[in-house]
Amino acid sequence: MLARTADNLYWLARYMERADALACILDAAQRLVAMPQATGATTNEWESAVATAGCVPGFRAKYDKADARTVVEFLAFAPENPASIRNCLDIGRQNARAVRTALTGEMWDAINGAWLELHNFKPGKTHGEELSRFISFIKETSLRFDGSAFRTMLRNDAYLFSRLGILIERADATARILDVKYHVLLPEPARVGGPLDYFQWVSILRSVSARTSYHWVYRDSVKPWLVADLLILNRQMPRSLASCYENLSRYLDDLAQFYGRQGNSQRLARGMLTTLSNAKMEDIFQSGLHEFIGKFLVENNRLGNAITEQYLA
């Protein structure tokens, strides 16, 4: 496979899925602002979304507050954000339409759908009800896209660069998400363990689709350590660090089976893969949950970068 033909489909992947996780964040504060503010806290939920985007300079040289209005139309629609979700599923269907050949026609039928479908939702108009609607139009979108791929796509080396590219950035989403609860999210009046920080935490599992899955696991209360596990060392968990590593380290393996021969980037998951592996809830929060998450961030990028030196170059 040309590395240019690599290249569109690992990005195609990477930003599909990271509209998939700004549509989570925009859930996620949507649930927090509607939540009863009994404990007399002031809580800053719009702006930990900017946060975990990864959009403060841009939004701040944009706006002088964070409201739903700004956030929405900034994380949403906004042109001169490269990472909106308008601008996502552009991009995304430019890297698809100079693959089609290498896409099944589900796969392009959900791209280039939800491209038009997303004219029907206009800025500064998306709030409330609509907001909600479109937060589950991306949503769906998401998992049409990846079902679709999953469910139709050859296992060739096509569809090892499509898996690469959402895990990538799966990683990168699940691992920010948790990070700015940490850091940002809870105010600092605000007791920790309290009500303000247990619906939080709620908010947490339900933007990455395991609340579900929480109490399947844990049978139990919602619990800081407890929700950081689930996300960071449970390998049953799809969005977790682990899995998402899990699989990385199995597709690059796969990759240097297809081409024969292995690199950098499969020497960096296996690493990564087993530091997961050897990590104890206790002692990553013992050390430093921010600081660990940081880390990560850090070695996750190295990978991205890894496997654009080592096939998309």
Given for the second form:
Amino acid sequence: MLARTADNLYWLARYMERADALACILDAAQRLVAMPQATGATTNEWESAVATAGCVPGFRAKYDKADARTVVEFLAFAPENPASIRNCLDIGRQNARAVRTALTGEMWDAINGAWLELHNFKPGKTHGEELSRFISFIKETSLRFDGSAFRTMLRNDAYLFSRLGILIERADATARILDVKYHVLLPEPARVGGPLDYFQWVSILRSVSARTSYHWVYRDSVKPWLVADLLILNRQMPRSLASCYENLSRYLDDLAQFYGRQGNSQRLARGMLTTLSNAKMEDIFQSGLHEFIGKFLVENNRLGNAITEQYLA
Amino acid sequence: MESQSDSIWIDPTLAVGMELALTRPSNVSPAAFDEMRAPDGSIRPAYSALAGWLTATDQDVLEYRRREAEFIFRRIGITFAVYGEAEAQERLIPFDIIPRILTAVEWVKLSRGLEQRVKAINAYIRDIYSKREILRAGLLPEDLVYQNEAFRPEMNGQQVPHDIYVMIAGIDVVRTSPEEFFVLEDNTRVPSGVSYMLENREIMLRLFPELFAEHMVAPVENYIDDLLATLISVAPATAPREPTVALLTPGIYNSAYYEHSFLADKLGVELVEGRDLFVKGSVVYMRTTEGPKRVDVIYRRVDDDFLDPLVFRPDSVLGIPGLMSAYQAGNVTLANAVGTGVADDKAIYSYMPEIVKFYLGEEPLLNNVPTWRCREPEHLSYVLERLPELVVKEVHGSGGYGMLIGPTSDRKTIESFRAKLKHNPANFIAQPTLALSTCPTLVEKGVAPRHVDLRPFVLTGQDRVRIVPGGLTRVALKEGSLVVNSSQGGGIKDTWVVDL
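Could you present the same protein in the form predicted together with its partner chain, rather than the form predicted on its own shown above?
What follows is the entire complex, opening with the chain shown before.
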């Protein structure tokens, strides 16, 4: 297939996944600030939402204060934020138009329909109940897009490139949440048990849509080190780093088989999968959760570049 | 030479005698041919079932179906861009749900004429870029060819496979009476609109299966197979047995991008932009995830000017540097060929009856609209005298822009156009206002006659000419209007060729 087509498919998938991740971040922040305990807290949940989305400088350039209005506006709608939900859908649809022939009708319907509906949500008016509606709309959009890709695409290179896009983006999003919130997950005795922290842990689970999954996996009350385990090492959890790399490695191998040739991206993905498979949570805490996550973000980015160089340029 | 042009000089009284009645301002002319209703009010046979259905169907139901059709169009993303309208970058062409009907007998006659015309056009272009016998015979003024912006000296002596230059033509025809079709315009560069022909039919089949049960409508969906067969048949001799075809688009900002992606998808060929292709050793390759892949036939939807910055416009970012060298080496076929515009400007148009006779030795089966060339002084003075009665068009104009429709224009418009015309007469031609036929159309107040034209698509391959029955019917939705262009408020209809 055309390198440009593959590139568009890959980025289309990334943008759709990013829109979903942003919606989850907004959802979690909105729930957390509604907690009475949060009112006296020193950290501002809206600020950490901006940090998790990775766009602090852009936000600071436009607003003085992070609150419900400014953050929702910036993360969901702001045209000057290249990674706002609106821009994700806009650019995603533009990519989709450019590779219309590589998409199934169902996938095009999902993204084009969402793009048309997006215009019903107005920046200044999306708060409270309307914000909840907006968040569900975005989540449903990515579900529909992902679902129609899964159900209708031929299992060929086009499918593999769109999967790779989703997984690279998903690994990045999960790692960013951990990067911003790592301090509440540290198993220091002093931090454990405070009511505020409890809601922080729950909020982290919510930001990866894993509130319920947690209990199915651990059958335990919410413990910070188990939250970290779920998001980093647990392969049952589709948004964990380990699960992302299990699939990245598999799909890259499929691609190598499809084309009959291996390259740098296959090696990088396998390397990270081995690291994650051999890691234990105790060791990660021991050598520093923050450092571990920081290194992961760099490596994940490196894999993204390797895929681009090998297939998409 | 003068005597040649005299032969197509049409006296206005003669024009009326030929039933080229002038339309009256601001209303459907009583002289316009109504394709459904005869002058005595009776329904013509082709429309009898449809007329019955229209009478039996409630206006609200029609309106509901119309909205449904619009919804489907928007959903599947059939939109077109209007240049110079920032806020309405993607617009829908209004779709009229009432089909336009031609009988199989009428169609056979029309399609014979189309085939003849396109054959002559191909012979003419070949001649222009080789022996130029038509110029030597004095049938065409030389400067009309050599000074023509669309003339490409790079094509002189260039061989093209099977001498086919125009593989895909869109010939605009209008109907003025039960028997008479006039060609309004030949589109021999990159004609568009065929995706609408195909999608209109899909939508009609979805919305009105009961109507198809009552009519024997000739299918159009085989257009895609015909197009692919045509493109493969003109592959260069050096190409493998299964040549690689690609469709070259200027990109998503082009007004016809939807059509490009639609066709590439149906054809099962890659939709490429200039940056996806490169030329090495006079061979064209596309960049794929597995490395370079050779391309043999390019169905290009990019104008000549932008094809190759090394030969044509150096500022073009849409083209492929070196493409012309590969083309000249015979390693790739471009469809349509380069330089075909020398056949479709409006000044050349006026010579089309001579061109048909000269190359085929046959009388033209389709009429040409009598045309005054303002470059010729006596034509000009005739036109200046009768501006309020005439349609004046730019020689290279398209899309319904830059034209004057005398009968529906006010004095001020006419006078300012007169100044433009006097300033550069060679840039204009004038024609009598044709009474375009009308078809029943769903408008706000119900079903009413509106003027229509028709663009059938003519495919010319190595083995034969293929024309699917029908084409794209465009309809002027405004009462009395004769401008059917989508950029100027025109709509579209499904076109049915039925066996009675």
